[in-house]
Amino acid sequence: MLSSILAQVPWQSPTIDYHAIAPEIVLAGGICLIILVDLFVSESRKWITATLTGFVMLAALVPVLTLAVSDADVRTMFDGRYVVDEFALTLKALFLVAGYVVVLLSQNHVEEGDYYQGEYYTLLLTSVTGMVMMASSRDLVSIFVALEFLSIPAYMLAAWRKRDRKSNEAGVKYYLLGVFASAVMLYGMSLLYGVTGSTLLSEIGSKLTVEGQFGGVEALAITFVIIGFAFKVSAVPFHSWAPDTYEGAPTPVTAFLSVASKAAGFVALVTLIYVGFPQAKDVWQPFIWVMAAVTMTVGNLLALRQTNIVRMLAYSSISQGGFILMPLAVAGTGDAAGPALQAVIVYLLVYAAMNLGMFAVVIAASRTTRSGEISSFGGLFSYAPALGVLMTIFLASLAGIPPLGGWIAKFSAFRAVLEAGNGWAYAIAVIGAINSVVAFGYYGNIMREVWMKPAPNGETSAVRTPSSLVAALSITVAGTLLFGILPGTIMRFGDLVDLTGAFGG
């Protein structure tokens, strides 16, 4: 009976573009490889898993580059639910390079901490795979699956130091609040499916076409979905997990969460706004405006009070998230849609370089100071001049001082806001400008410690920086300087991502 019914069903296998999904295939193979290698190598040779993970990240980057130079601008699969275009390729490259830098940051940190190395790198690769999938997802189901794929390993990585009370607290708090946010977001997605009858973003966008005439269910659904991703990007008031999680997690994991995980949240948010809710600006635009203004302000004010550098960077990351939200707060106004999208991409690329570099300096210096207090970096230039200069470069870039990469990121954000040309746009620009000045207060405080304060306890011993950290510092400082001195290099990536090409029309 069942066989006769199945025989009448017109089965049609989906067309798979294996070149388009080659990065995901490489990462999936790498996960299996790391698990197998970890099973068969001795404890004294577990370091090989870090090396293999780095090679897997670079190997996955190769098809991204070949896709970028191929003739096909847009490759779609599964009826438009999975799209590989210039937007997706740019973000896939960001996730893979950021993942590679995090591997460099982790190598000695994990070895010396006596962590489970094979499991650590397996989870890291799994989370990066979810991020790579997120960049191409154009369907509510695939977006949710990608989100969980990247989030669940991150929950475990945050609690990796299982004998450390703060690390356990970090993992539990991140997990509980993350599950709550996922539940809220999934409820919003179910409501969207109920009112539109589809999970495909382009179809949802076409059915939500009448501006200003949305019912309460549609508005509630859109709000719940945005709240779910607001947690992922640690926007106020959904930020309470970030400081404790950042402080308790291993520092390389903190760097990973602050850059790659945050970028993945913004990618999903941008995709939903531009593809799923383009005509619902009356619902999401005021909400994001308020979140942007409050996030950058609260993040800055709380960062001023911190004495621990990781907690300070956590609140700095919250504030930077507010600056990335700022262009999206006016994306539905006037001619600001294109510049807003470009500004978000440029900001994410620059932020990844300078923030990963900052964490690399913190990890390198903490090998000697054995402390995360800001005062422990006093006199860093006197006994580790190279690290002192690098820390100053990254701090100045985070503050947006020319000619470092941070200035072009903030410039593109303010330019996108001013393109909107209305009172709300000018108001958010003024709030952003004030916060840019305030932010220099805590960045400048660390610079003062590095250059003007004496070393604590008369510390004068040279800092020994492992080769993996030297490589990470070299990559990040090169990106920070290149993006600032030659802004056309980074702006070209933003120009590639236009509204027609970014989301397949």
Contents of the next structure:
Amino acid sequence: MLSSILAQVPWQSPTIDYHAIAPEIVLAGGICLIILVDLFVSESRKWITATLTGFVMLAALVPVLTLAVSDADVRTMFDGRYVVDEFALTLKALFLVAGYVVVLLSQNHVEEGDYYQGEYYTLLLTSVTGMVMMASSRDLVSIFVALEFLSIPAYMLAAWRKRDRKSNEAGVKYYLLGVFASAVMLYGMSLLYGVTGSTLLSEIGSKLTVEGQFGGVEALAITFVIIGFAFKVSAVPFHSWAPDTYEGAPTPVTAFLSVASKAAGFVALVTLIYVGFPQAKDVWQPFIWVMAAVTMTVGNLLALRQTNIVRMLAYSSISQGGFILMPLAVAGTGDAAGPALQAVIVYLLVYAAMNLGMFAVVIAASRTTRSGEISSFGGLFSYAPALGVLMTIFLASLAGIPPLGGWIAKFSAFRAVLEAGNGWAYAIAVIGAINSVVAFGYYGNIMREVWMKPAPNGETSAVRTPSSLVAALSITVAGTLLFGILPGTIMRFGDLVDLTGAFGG
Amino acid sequence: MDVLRDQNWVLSVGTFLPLVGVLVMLFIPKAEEELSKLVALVTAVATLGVGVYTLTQFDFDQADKLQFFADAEWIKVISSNYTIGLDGMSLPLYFLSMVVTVLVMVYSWNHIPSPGNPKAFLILMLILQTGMAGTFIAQDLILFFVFFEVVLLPMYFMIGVWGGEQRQYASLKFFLYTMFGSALMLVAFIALFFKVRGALPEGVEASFSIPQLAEYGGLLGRSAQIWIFGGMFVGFAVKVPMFPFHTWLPDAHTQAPTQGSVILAAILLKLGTYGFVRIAIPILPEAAKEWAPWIGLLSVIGIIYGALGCLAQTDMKRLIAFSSVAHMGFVMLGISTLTPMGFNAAIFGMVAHGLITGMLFFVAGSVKERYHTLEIARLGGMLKQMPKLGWILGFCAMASLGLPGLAGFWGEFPAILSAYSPAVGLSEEVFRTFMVIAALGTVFAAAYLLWLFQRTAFGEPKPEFAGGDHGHDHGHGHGAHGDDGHDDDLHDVNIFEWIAWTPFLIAIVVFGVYPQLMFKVIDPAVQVALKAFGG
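Show the form predicted together with its partner chain, please, the one above being the form predicted alone.
First the chain shown before, then all remaining chains and molecules of the complex.
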């Protein structure tokens, strides 16, 4: 049957640049390997799967590096539907390193909780594969496939603590809203295809240019697609799943969702805006402007009221998402396109380092406090000074205080916005400035607990931090400090030319 | 740009040496308190050594130029460089920050405030030192901003952990005020960069370099200048602090540990005024002229308000804090005249206020340690009980009220005088009115300081402390010092205090008798800063 259909169409297999998709191949091989290993190792040696997963992530990083130093700047496959350029490589590296750190965070947590280790790491690896694919996708279909690839394992990971009702709630909420968002987005995509006759982003971009005028259908299509990803990056008002999911999911999974999954959403959003709809800025600019302003404000105000540290971090990550959206709100204005792209990428890199670090500290400290309440971290500095100082560093970085990574992220965002230089830009810059002060209210609150309050219950015996957590903390704190003191190391990523086909150029 | 690039490593070493000490201290176990103190003190002394070397190598005949100038690539994408340099305006403050840190370290040797943990306390102080010194040498706006912010967290923790009873409230207030100011300041810096970039002549590459911005900032349109100045104004005015942004100061000072108060008064407040003379006014001359009368107005309100606030205080430390508001009002008045004389007075005033008010906070800390209270009504007869401490307090009060012959005079008197003839383009009537009001302020200053001295030092010791000299007749039910014995507490100035204080006292006299020592360093640089005003 199939052969007869194929025989009717002259079909030739596309040429595949194996070097370019080597990271994906390594990951796919790794997934198979871990499933197999999981079958054959005894229950007491399941930790091997964790170690292997870590190695697979690092192994996939090798081709990313060789691609980065290779001569060919841009490798295009499948008629431009799958592109490996500097932009893609930077983000692939981000996803792989973030995935590696999450493995480090998970190791003790999953092992001590006696969860299903082999399955856990398989799903984690699958999700990372989806993200790595997302960075290269330049076509509605491949974007959608990558999105589902990364989301479906994540739904399961969120519900990983089977017997915990909160975890179940987390998984179900995440799943239902995620699927709903996918549906809305698919509807938008189908409209886009109907209007332009293509699923290739660069072609959509050029069609939208030729038409010049936008009818209601185009506007609706673009809005729906953006809404789909607004769910993914938990922008207000599409954020309602985030706090419950973050609180219920196992903490390492929460770290993964709030960093890697969110970054993947932003990657897709950036690709769509820059490659797909550069000419439709009248549609998405006001939309994203409002979303950015509301997201950072609402996220902040709700974060101020939280007493549970993970919930607070959930709202803080919503608010940080608003800051990442901020430069995109003016990305079509004047010369702001380049700086805005740069700001988003720099922000994602820095945010990954500091937020993963923050979760690592919370996981490490919770081993002593056995509670997620902010008040349970009281006196942390007095009995575990190293964790106290690290927590302070990450919190200060999240609050954007120099010379830590967070400030250069915020700085780039402000710079991009001010480059646009119109009234809208100044307005959102002021909103952002006020919000970055308000944010200190809750970050400072934790610092106050850690430094200035006595330990509750007189608990003063620090629990040893396992070596995998130490490694995760070292990686993230090194990143946070390095990005802040020598921002030049990351600021050269994310030049506009790195994103092939951006703004029709 | 005319700069001297000789020995351009000196400033970087002087600024970052404390961080080396911090690294070493991280490896010292918390229990080894003496070792921590020793390492911190050695680091601070070594840093001061670099400072002294800087002082000897500084070419005083060319104080108008940036010296030890270094310029290295830092964040290329945003055109920000690691540009540092030192001229006559920054030298006194840079050096003062080093001296104050050393002396505070000495004082800390046996005065670590509760809840102890000298390791963390001294590490924070060393980080503070890096931030302070860095702010005074930065010649790039972004670098300046980074250093300006570096001081925030250490001070937040110093107040919040080692402070008084309301410490958490005070530290948060301090932090939020300053952060709000600096957020607007950063937005202003970036806007300035873009505006200047648009106005640059062909072939000049835009950057955040302060000397370059000072050269081309005048090209901006008036309204753009006024808005950008507004952003900077909020950032710096909060730090100074100027009325009406001052309300964090009394709380922060009152709650901070003695060391924190001293550093806050001696150096941190100067970061704000320094920002005005180094950045806001030279870069945006048109806006400065527009803003000057308003700055002058807020300054004199600060002078009078601060003085009245002092008269109403019942707590000695809070009184000194309010006097800071008044004194910084004089500094800002000098700055607002936009004249060389005003600027000279302002910078002299910054240093003098740093020495005198820093010293007053030291004395307040020691009084608190001895009497366990700073309530003025409960103190008295200090001259009888501890004559040396009493006389030091008297000396500082005299210096603070601007007695000729002591350093305070040379900060206030020329500032008032400069308001008589402000820069061209400013209204003489307005500034002469300010002059009269400011002169009235000095009378108030004499009133509150002498009254403070009288109430605490004259007369007989209050009965509850009277037994302190010879007996074991404990006071009347005052619990805090019940058991640890008056003999230990009510003693006169001890050796660590002498070592920490003597340099301050000497400097107050020396600069008072021979102010030219500092004026001749400041003046050439001030002339450069005020180039745009025809000064």
